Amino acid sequence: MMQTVRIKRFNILDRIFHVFLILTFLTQTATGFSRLFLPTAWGKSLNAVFGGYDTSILIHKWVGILMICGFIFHTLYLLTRIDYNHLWVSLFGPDSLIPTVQDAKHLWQRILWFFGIGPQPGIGRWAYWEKFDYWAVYWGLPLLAITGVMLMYPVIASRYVPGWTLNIAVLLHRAEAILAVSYIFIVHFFVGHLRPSSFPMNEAMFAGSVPVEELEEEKPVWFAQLKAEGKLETEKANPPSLLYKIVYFIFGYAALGFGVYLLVNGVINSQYITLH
């Protein structure tokens, strides 16, 4: 039997910032949301989970310090990956996560296309979609790390900012995490999972590779670039073991599932927030 040849799309830096995301984003879920719906059974339970409200409130404010070392590590660790000597090419080429004009095209070819108007775009290393995934971590991570710092520690801030603004961090902070729990367990986990071309899952973050041919298909742009470089061999990567392949889907959908429980529930006990 003739063995699937893959390309090599993440390295394992990128799986591990992945995965700590994953874990810190839905435990900042679950605790946040535990003193957010504190009236309802549902939010008394979700504290139950975590040892009760102080140490789920605890838990929260340790794991957004974890979050925030975690960003700056890997703000770090981007500023490592730019190519000084060609500067513009390692920030606007191909290769770079950075939103250019190209992808503003891709969107409206894309929306063509979806009316029966249009060809396809030919997506490149990166579509337009992956990129305002990244990004929106980059406004929406440090939006919620200045609020919640300012909650933290409201004496010391209040000494630096009217008291008033206290109030204005709270709104923030509240109505931030509420888009990016809605924009994660809706948009995110539909386009990596659940579209018809990535079930039952887009395996790329775990495995860290694609089948060759999927990557010709989806990204035809990518495809021809690695050709016409000569790296479709060098960028050959193993497949991953059958023993690893089941850790990442039981892995893959437990979070999922949990995002959805939350997400769900959230909505159910929507009318019942509390303010304080």
Contents of the next structure:
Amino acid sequence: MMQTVRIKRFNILDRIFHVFLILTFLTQTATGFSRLFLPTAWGKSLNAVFGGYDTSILIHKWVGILMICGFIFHTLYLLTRIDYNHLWVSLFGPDSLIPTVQDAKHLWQRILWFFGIGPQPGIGRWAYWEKFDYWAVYWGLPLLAITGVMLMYPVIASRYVPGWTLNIAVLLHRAEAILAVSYIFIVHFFVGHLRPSSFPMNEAMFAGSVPVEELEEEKPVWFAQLKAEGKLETEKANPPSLLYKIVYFIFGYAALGFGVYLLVNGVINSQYITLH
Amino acid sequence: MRNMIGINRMPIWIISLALFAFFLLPARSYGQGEEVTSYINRYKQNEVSTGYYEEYEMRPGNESPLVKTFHRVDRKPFAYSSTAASIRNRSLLADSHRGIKFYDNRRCEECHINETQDIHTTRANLTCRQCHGPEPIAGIDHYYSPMNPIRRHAYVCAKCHQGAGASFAGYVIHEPPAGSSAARADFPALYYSYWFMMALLAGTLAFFIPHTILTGVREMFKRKKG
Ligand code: HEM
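Follow the form predicted on its own with the form predicted in complex with the partner chain, if you could.
Below is the whole assembly, all chains and molecules, this chain first.
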């Protein structure tokens, strides 16, 4: 049997950032939810896992700082990925993550395609929903980080802003956390694991590469672009080893199970908590 | 040709130099602000942090039009008792529960149930008395009450939050439910943040959940390329 040809999609640093985000995000969700649901029996048992609600907030604060560092580091890395000699192409070209008018068109075409009215849009390197996934972190995390740091140092924060902004900070932190958690644990996990073309798991972000047939099917425009640039040969990647594959399947499913567990229990207990 | 990984070092240099320069700046000392501001501003700061204007105790000024006063006169159709009914604004009394029948045998949360739902009670496990003090509990506007905004930050908040100032005490402990009309009247910033976040949450999910489900359904009907 012929070996499937694989094309590089994410470099090692991209993948490390992704795993970093998974680990910190899940920790923040578990410790944050353990405090949010403290009035409920489930919340109390969640706190017990971390050794009580004092330790759980301690972990939440330190991992929060870690997350902020990772975010700053990632932003610096992002700036290095811009080609300053060809700024326009680099920012608005086909390889860019910046949303363009083209993405709005794709969205419309895709809605038509859902109902069988038109063909699938010619998705390029980054589909519009992938761009949304990426940039969602850029409003979610700063909001969580700023309000989180305000709640960490309320006395200092109140020297610069009036005390009542802390009321708003709590509200924004909780609401944004719930938004991020529901988006990731419903939409992102479905896209990554459950939809027919990904099932049982979309391996691109872990293996770093995609089989060329999948690429041709899912990202026809990127495929054409790679072909035109003669990159189908130069951008070839080795398939992931079996051991590595086992590791990331376990990891991916553990994250999925963990997320669904928190989400389902959160929904069940949602009647006992408030957002402010 | 650019190098292989596509790392451009220019922004790294600019940003690290800027950060370095930032750390070299001398820290702002606490006295500094006072020496350079106008005397009007200085008095204001002094008032705010001490609660004193020359030898008089001052109430901190209204911090913001976005937070209004929270002690409205709240008259229930059935008064606690005949004597209690004649008291219009309890927040000015030395004993704010004066005239309430069987007061000795009742618990705070029998009447103040909503006041037990805030973070200080549910997260920090505080009891009412840890802030409001022993009997008689003075109304928050009574001149000698520790809860009076003149000195609340020092007498109440700072017991746990070392260094709390008047601004810190502007945190609304017993906030109205964020989405309610009470919040719209008394704390519009909270009300509008709440509905903004609700719209964002509902909007994002209302778009992406159907989008994802339709993707899944449609992909099941995709014809295999032969
Ligand atoms: C980015 C850095 C972050 C920092 C610095 C931070 C910090 C904080 C702090 C100081 C609190 C107050 C907790 C308390 O005193 O009870 C808090 C609460 C909370 N955090 Fe975060 N956080 C961060 C990120 C996150 C993330 C990513 C999530 C989840 C997705 C999250 C979920 C929560 C929740 C649900 C609460 C409410 C807890 C409660 O109801 O008491 N946080 N956070």
